[in-house]
Structure formats: C-alpha cells, structure tokens
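A single chain, nothing else alongside it, follows as structure tokens in the form predicted alone.
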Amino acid sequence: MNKGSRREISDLIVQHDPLGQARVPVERAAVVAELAELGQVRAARIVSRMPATGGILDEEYVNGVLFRSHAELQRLSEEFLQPQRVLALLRPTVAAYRAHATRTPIRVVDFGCGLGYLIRWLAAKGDLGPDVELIGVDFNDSLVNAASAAAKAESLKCRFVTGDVFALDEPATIVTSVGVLHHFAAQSLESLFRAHETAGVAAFMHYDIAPTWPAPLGAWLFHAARMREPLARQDGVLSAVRAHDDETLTSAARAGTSSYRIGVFGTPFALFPVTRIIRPVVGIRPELVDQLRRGLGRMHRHLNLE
C-alpha cells in the first residue's frame, strides 16, 4: 500500500465544511468503513469503540480524545526541544526581516497550534522583540480554546485564533509549524505552499519528521513507551511513515513559489539518521538570504538554498 494512502484517524474524526469555517457531523460507520478498506483494522478498531448518537460520532468524546493527545505531543516536543530548535532558526529570520522591512508588527503565525505549546514556550522564552506578535491558528476550535485558555492562566502575551493561517485579517509574517506537512498528500502540498505566497508570507520555515529508515521503529518504541491514548500511538506511528522527503517538500515549495530560496535546515543524516529526527524545509524572499546567513552564525552551512 502506498504510505501516502494511510489516513490517521485524527483527520477522520473531525471535518469542516468546504471553508474550513463550521464543523461538520461525522458518520462513525463511515470513518470505520474507510480505515478498513485501507487496511488499517486497528486504527477501525479505535474509532468503532467511539461512542456515538443516532451513528454520529459524539463531539464532546471526539474532542477530549484530541486533546489528551495533543498533550501527549505537548511532551513530546518538551523531551525534544522542538522549541528551542524553532527558536534557533525563527530569532534570525526575525532579525533578517526587521533589518529590510518597515511593516510591524511582524506577525509569527504557527499553523495547526493545536494546545499551542510553541507559541506559548515563545512568548514564555523567546524574547523576540516588543514588535513580533505572536498568534498561534487552527481549524479545531476546542483546541484553540484550550490554548486561549493555558495562556491566559499563564499571563503570556500571544493569542489563538479559528481558521485559515493564509486569510487572517492582519496577514502573517512568518509562518511556521511542527508535525503538520505529512497530513497533506505529495499531490496537495504545491499548493499550499503557494498559498504563502498569494497571502504575501515573507518566510515560512515547517517542521515535521524526517522520513529516515529508523523513524518508524523510533516512533513505534517512543509511542508504545510513553503515549496513552489510543489514537496518540496509531497516528504517532503512521506519521513517521506518512513524512515526506525532502526532496518532495522541496520540490513542491519549488514548484508552487516563485519569490523564495527554497532549501532544507538541517544536518546530512547519511551516516547517522537516528541523529535527524525534525527538521524545517524552508522558504524566504532573497533579499532577506545574507541577513538571515548572518544572523545564523556558524549554523548557516547547514542552511542549503536554491
């Protein structure tokens, strides 16, 4: 079966309208029927014990499920320190913007927050500037809630919002994320990406997992030791085989751009890939390359663009 056909169920379980705005019904048997047919009996197996009313999936489980994963991801990018590496790359492609930019504030959109936990460790840690805002958006509202929430309690300054990173009324600076790319097939990702550049994004820098021959026993063993829920450890699993090489991510940010140096931030992991885990392809306007090359010190030799 060809990796990218494998669906996780957390893009099953929750669907929105043709907008991306309202939050549709879903047919339980419908979701179990779809697994099934890809092979995926576990996975069927998960959703089928999801309790519903009149065959629709029961919202409140559906989002309580979600967010105990996403905290159980939450951990997970703490054990990896998936927000200092963010870090290390976003505070020079900040500088490198201010230097050449006048529009403030410079807006740090992460797409797909989920709980927000990178934005929140930013505003909590990352000193980037009076004149950065930080905004953390995604289609799952209980999720942005929760974030709005931990912030709040939290006294941080940044903020959560519903919907579409690329039609925000005060457009994005700067966008990132973590783990989202392998939830879009190969055939989707031109154009998201060129949605950057039809919504005047001056950078983008996406995490997600890097497709190296341990990733998937590395996933296996990481899930199995320390996630919980049910769903966390299937999708966990299938992320790391859905991940997309870089030579897809690049090629597909080639193809559906034309005003970014495309390239990939990261050390070579020919001979030792268990070390690559996460790593960004990343897009920038030219004019902010050498700033950015500057900015990066020592580090900018893994920073390869075309």
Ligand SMILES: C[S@@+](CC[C@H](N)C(=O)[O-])C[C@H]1O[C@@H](n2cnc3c(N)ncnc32)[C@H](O)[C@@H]1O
The other form holds:
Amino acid sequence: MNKGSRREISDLIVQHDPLGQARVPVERAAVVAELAELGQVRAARIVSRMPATGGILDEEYVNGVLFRSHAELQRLSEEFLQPQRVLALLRPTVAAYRAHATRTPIRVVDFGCGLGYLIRWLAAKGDLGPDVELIGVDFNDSLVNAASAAAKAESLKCRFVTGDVFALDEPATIVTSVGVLHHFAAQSLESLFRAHETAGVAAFMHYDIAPTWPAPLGAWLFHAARMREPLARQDGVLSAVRAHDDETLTSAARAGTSSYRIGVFGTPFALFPVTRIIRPVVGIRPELVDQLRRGLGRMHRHLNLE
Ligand SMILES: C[S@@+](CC[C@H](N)C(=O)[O-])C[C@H]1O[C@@H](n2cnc3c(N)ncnc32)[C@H](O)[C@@H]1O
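Return the form predicted together with this ligand of this protein as a structure block, the form predicted alone having already been given.
The complete assembly is shown below, putting the previous chain first.
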C-alpha cells in the first residue's frame, strides 16, 4: 500500500466544515470502516472503542484524547529542544525582516499549533523583541482553548486563534509549523505553499520529520517508550512513515510559488541521519536572504536555498 494513503486517527475523528471553522459530527462506523479498508486494523480498533451516541463520536471524549496526545507530544518537543531549534532560524529571520521591514508588528504565526507549546515557549524565552507578535493557529478549537488557558496562567504575551492561518484578519509575516506538513497529501502541498504567497507571507519555516531510513524505527521506539495514549502511539509512528522527503517539499514549494528562495535547513546526513530528525523546509523573500545568512553565522552552511 502507498504509505501516503494511510490515515492518522487524529485527522479522521475531528472534522470541520469546508471553511475550517465549525466542527461537524463524525460517524464512528465510517471512520472505523475507512481505517479497516486501508488495512489499519489497530487504528480501526482504537476508534471502535471510543464512545459514541447515536453512532456519533463523543466530542468531549475525542477532545480529551487529543489533549492527552498533544501533551505527550509537547513532552517530546521539550526533550528534543524543538523550540530552541526553531528559534535558531527564527531569530535571524525576524532580524532580516526587521532590517527591510515594510510592516510592523512582525507577526510570527505557528500553523497547527496544537497546545501552543512553541508559541508559549517563544513568548516566555524567545526574546524576539517588542515589535514581534506571537500567534498560534489551529483548526481544533479545544486545543486552541487549552493553549490560551495555559498562556493566560503564565501571563504570556501571545495569543491563539481557531481557524485558517491564511485567512487571519491581520496577515502573518513569518509562518512556522512543527509536525504539520505530513498531514497534507503530497498533491495538496503545492496549493498550501501557494497560499503563503497569496497571503503576503515574507518567510516560512515548516519543521517536520525527515523520512530517513531509521525514522520509522526511531519513532516507534520513542512512542513506545514515552507515549501512553494509544492514539498518540499509533499516529506518531505513522507520521514518520508518511513524512515528505526534501525533494517532495521543495519541488512543491517551488511549483506553488515564484517569489521565495526555497530550500531545506539542515538536511540529514545520509549515513548518520539521527542528528537531524526534524528539519524545516524554508521559503524566504530574496531580499532577506543575505541578512539571514549573516545572522545565521556558521550555521548558514546548512541552509541550501535556490
Ligand atoms: C501533529 S499536531 C502538531 C501540533 C503542534 N504543532 C505540536 O508540535 O505539538 C498537528 C496539528 O495540526 C493541526 N492542523 C492540521 N491541519 C491543519 C490545518 N489545515 N489548519 C490548521 N491546523 C491544522 C491539527 O489540528 C493538529 O493540532
């Protein structure tokens, strides 16, 4: 079976109207049947055990499962120092934009923010400057509410919004994401990248798992050892299998846009790829590139832009 055709449970048990605003009821039997047809027997079993009323999955139960799964994901991000990795590229990108700034504030938006760990960490420790606004956006309102509550509890200067990252009232300057691109089928990546250009985004950096040879084994090990929620284990391992390779991401970004220099930051070493498990596909307006390279210092060698 084509690895891309397998589905993550989290993509099926929450569904939205076409505008991505209102949640719509999800029929448990339909999800179980879809997973079973794809041969994902264990995933089908996990969903078949979820409570439903009149055949419709219990939304509160689903929210709870997703909350726990994202909390486990947050712990993994903490262990992998993911926000620090994002900041290493984000800080010089913000500085490069600031040097050419045509718009302030500089809006950094995390697309598919989940519980908002990255944005909350940046608000607490990123020190990006008073002209930078930090916003997390996710389709899932229950995660957005949890992210907002966590930020409020710590009085952090950031906010969270439910909906479409490319239809914000105040447009994003820099868009980032962690672990989101593999939720998009390869054939829809081009339009995803095009949406950045249409929305006037100055730069993007989307981090996702590099599909290297040890990635599925590593994902399995980490998820077996660290994750407790069956959905998190199941989806986590599948995300490493479904992840897009550098070529798929960069060619989709180049096909979908014409005004960015595109590349990958920190391509994994072929023989020993474990040091770069999660790497970003990057797009940046050409006039910002020299300044970004200067800001990256020695690390600029790891940014291959075309
Ligand atoms: C694997 S989670 C990653 C969450 C978070 N970035 C993290 O690292 O913990 C993927 C998130 O992307 C969100 N998502 C997927 N497609 C989306 C879309 N088109 N627009 C907004 N959010 C989306 C999902 O709701 C989910 O919260």
